[in-house]
Structure formats: structure tokens, C-alpha cells
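The chain below stands alone and is given as C-alpha cells, in the form predicted alone.
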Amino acid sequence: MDRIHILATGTSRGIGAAIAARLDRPDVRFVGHSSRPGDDARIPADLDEPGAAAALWNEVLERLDGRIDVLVNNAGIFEAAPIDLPDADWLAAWERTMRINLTASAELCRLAVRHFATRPGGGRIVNVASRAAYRGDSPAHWHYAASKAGMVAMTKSIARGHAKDGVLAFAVCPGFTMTGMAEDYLESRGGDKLLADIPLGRVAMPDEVAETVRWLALDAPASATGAVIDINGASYVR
């Protein structure tokens, strides 16, 4: 049987590195992505730049002999934009977050849907969003929450609109996860006080998110398309 061909973005650290490790399997051909050049194991692409998402897709297609079966959109940034910033700076921060977190993911999803619909078997999309999509985030992170809410809405739209073509779409919404970004944020928000808001008593670990992504990418039943899975220790339940 042919191996499953997977492209995942943002795999140089944190959740993305854990996803790459989970998908390092004999039955998978995996290509990861990094925002910075110099990482031989991953294709570099600055998703803030116009055309970068399409160039990444095309390079991965070439590496994987013209076939991608699964797209995992994990790349994202979490940068503060306090409302008292100068107007131009606040807008630039908003647009940068939207371009990387949502627009580049949308570009890759569009390419994936068109690719999957042209061949037997379809394909799968797994979008890594955030608890912030539903709960919101801090006053300095409107843009982050909005970008992740957009990701969830996009995932549901793809699932509803393209299931007939064999295209399955899922989203994962982690809460705080013990990555470098989360550690800094936990410290800035009071650490123990913030943890008290998580009934489980701890933040999620990257491998917990990665295992969920692996299941959706490889094993989830087709009827689960459109599902959004929360991984937040019951800090937000819907």
C-alpha cells in the first residue's frame, strides 16, 4: 500500500514538533515547514509573505511525487497588540497575525481542496485553532482570537461544502499548551492563578495535541468531518 503523504506547517517547535514526531511512521511520508531557513529537515517559508503558501504547497507536491493526502495547518503566531499602540502599529500587528494564522492557512486549504477533489480517495485537512476561537483572549490579543475563530469557521465550511468530493476537514482547539509561547504567557498572567481556571489542574502537553492531530489525520471516521476537538482541560466547555 502507498504511504500517506502529509504536509504540516509550523513544525520546528512546540506542538508542531510533537506533530512531526507522531507522524514519523513507516506508513507516512511527511514534509514539515519552518518559518526560518537553515533547517534541512523542513521547507522554509515565511507565511507573512505573499505567494509563500502557494510556493510551499508546490515544493511539497514536488517532493511527494505530485500527491498530498493530508494537510495540517499548525503554523501560527501569538504576538500582543495592546489597544493603546499607535494606530499604524496596531493595524500592522493585526494584519500580520491574520496573514499568518488565517490567510496562509486558507490559501493552503484552497489548494488542498482543489487537489483532493481531482483524485480518488479525496483527502484530509486538520486545522490547529485555539480555545480562543470560542472563549476569546486577552485585551491585547483580539487579533489572535479572531484569527482562530476564522479558522474554525473555515474548517466547518470546508467540511459542509466538500464532503461530497471526499474532502474531510477537522479542527483542534487547544487551550494553554506547554510550549515556549505558553510558558511566557502563563508567567505574564500570574501562573498559578491562571492554572486555577483549568479544572484539570495543568496545561496540555504538546504530545496530547499531537496525538489528536494524528488521529484526525489518519484514523478518524469520515462521518466525523466538521468536528472540532477541544483540548483544554475543561477550562472551556461547549
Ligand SMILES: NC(=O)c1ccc[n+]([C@@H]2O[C@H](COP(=O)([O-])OP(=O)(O)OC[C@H]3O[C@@H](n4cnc5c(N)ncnc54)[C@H](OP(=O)(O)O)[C@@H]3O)[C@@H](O)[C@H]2O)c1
Second form
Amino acid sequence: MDRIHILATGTSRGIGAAIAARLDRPDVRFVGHSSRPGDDARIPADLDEPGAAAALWNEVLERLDGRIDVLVNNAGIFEAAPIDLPDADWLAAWERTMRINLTASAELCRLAVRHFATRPGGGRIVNVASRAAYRGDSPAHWHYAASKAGMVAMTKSIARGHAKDGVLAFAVCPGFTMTGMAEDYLESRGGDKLLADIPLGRVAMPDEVAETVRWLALDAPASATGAVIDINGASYVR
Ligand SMILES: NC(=O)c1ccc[n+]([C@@H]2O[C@H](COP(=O)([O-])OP(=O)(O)OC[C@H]3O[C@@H](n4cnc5c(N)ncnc54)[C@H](OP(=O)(O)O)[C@@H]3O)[C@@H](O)[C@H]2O)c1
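Since the one above is the form predicted alone, can you give the form predicted in complex with this ligand too?
Below: every chain and molecule of the assembly, starting with the one above.
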């Protein structure tokens, strides 16, 4: 059987690196990505730049001999924009987060849907959103929550609109996920108060998110299309 061709964004570190490790298997041809040039395993593209998403897609398509079966949109930023910033700075922060987290993902989804629809086997999209899509985020992260809510709504629209073409679309909503050094990570997100709010008593590990992405990318039944899976230790149950 042909190997499954997968493009995942933001695989240089954190959750994306765990996804790359999970998908490093003989039945998959995997191409990763990061914002800047690194090693050969990742194609660089700064998704804040106009045209970068399309250039990335085309380069990956070429590297994978003209076929991509699964797109994983994982790249994202979590940058603060306090509401007392000067107007222009607040707006610039809003637009940067939207461009990287939502618009670039949308451009890649559109290219994927059009590509998948030309093939009998269709294809899969897995979008890494966030608990913030449902729960909201801090006063300095309206843009982040809005970008992730947009991603969830986009995923559902793709699932509903393109199932007939064999396109399956899923979203994953992680809560706090330990992507840096444990102490620094917890401190930056609120320390013990954060843990008190998670019934499981700990934040998620990148590999827990990665395993969910792997399952959605390779094994989830077609009827699950449109599903959004929470990975947050029951800190937000909906
Ligand atoms: N960690 C959490 O607590 C958490 C919770 C909920 C959802 N999420 C979501 O999970 C995803 C991964 O998060 P993470 O915590 O693993 O992030 P991370 O460790 O900060 O890594 C972010 C990834 O995105 C890439 N990226 C950043 N800016 C980019 C740009 N301008 N253009 C292209 N790529 C860019 C980075 O590439 P470089 O290395 O080149 O910068 C890196 O590969 C994100 O979508 C995030 O919103 C994370």
C-alpha cells in the first residue's frame, strides 16, 4: 500500500515536535515546517508573510511527488496584547495573531480541500485549536481565543461542506500543555492557581496531544468528521 503523505506545520518544538515524532513511522511520508530555516526535516515559511502558506504548500507538494493526504495545522503563537497598548500596537498584535493562527491555516485548508477533492481517496485535515476557543482566554489574549474559535468554526464548515468529496476535518482543543521547561511554563501561566483549576491535577503533555492528532490523521472513523476533541484534564467540560 502507498505510504500516507502528511504535512504538519510548526514541528520545530512543543506539540508540533511531538506530532512529528508520533508520525515518524514506516507507513508515513512526513514533511514538517517551522518559521525559519533549520534542518532538512522542516520547510521554512514565516506564516506572518503574505504568500508564505501557498509557497509552503507548493514546496511540500513537490517534495511529496504531487500528493498530500493529510494536513495538520499546528503552528501558532500566543502573544499578549494588553488592552492598554497604544491603538496601533494593539491592532498590529491582533492582526499578527489572526494571520498566523487563523488566516494561514485557512489558506492551507483551502489548498488541501481543493487538492483532496481532485482525488478518489479524499484526504484529512487536523487543526490544532485550543480550549480558549470555547472558554475564552485572558484579557490580553482576546485575539488568541478568537483565532482559535475561528479555527473550530472553519473546521466544522469544511467537514460539513466537503464530506461529499471525501474530505474529513477534525479539530483538537488542548488546554495548558507543557511545552517548555516545567517550572517556567507553569509560572508563565499562573503557577499553582492554574493546577487548582484542572481536575486531573496536571497540565497535558505534548505527546497526549500528538497521539490524538495521530489518531485523527490516520485512524479516526470517517463518521467522526467535524468532531472537536478536548485535551484539558476536564478543566473545561462542554
Ligand atoms: N502549549 C499550550 O499550552 C497550548 C494550549 C492550547 C493550544 N495550543 C496550540 O498548539 C499549537 C502548538 O503550540 P506549542 O505550545 O507547541 O507552540 P510552540 O512550542 O511555541 O511552537 C510553535 C510552533 O509554531 C511555529 N511558529 C511560530 N510562529 C510562526 C510563524 N510566524 N510562522 C510559522 N510558524 C510559526 C514555531 O516555529 P519556530 O520554532 O520556527 O518559531 C513552532 O514550530 C499552537 O497552535 C497553539 O496555539 C498550545
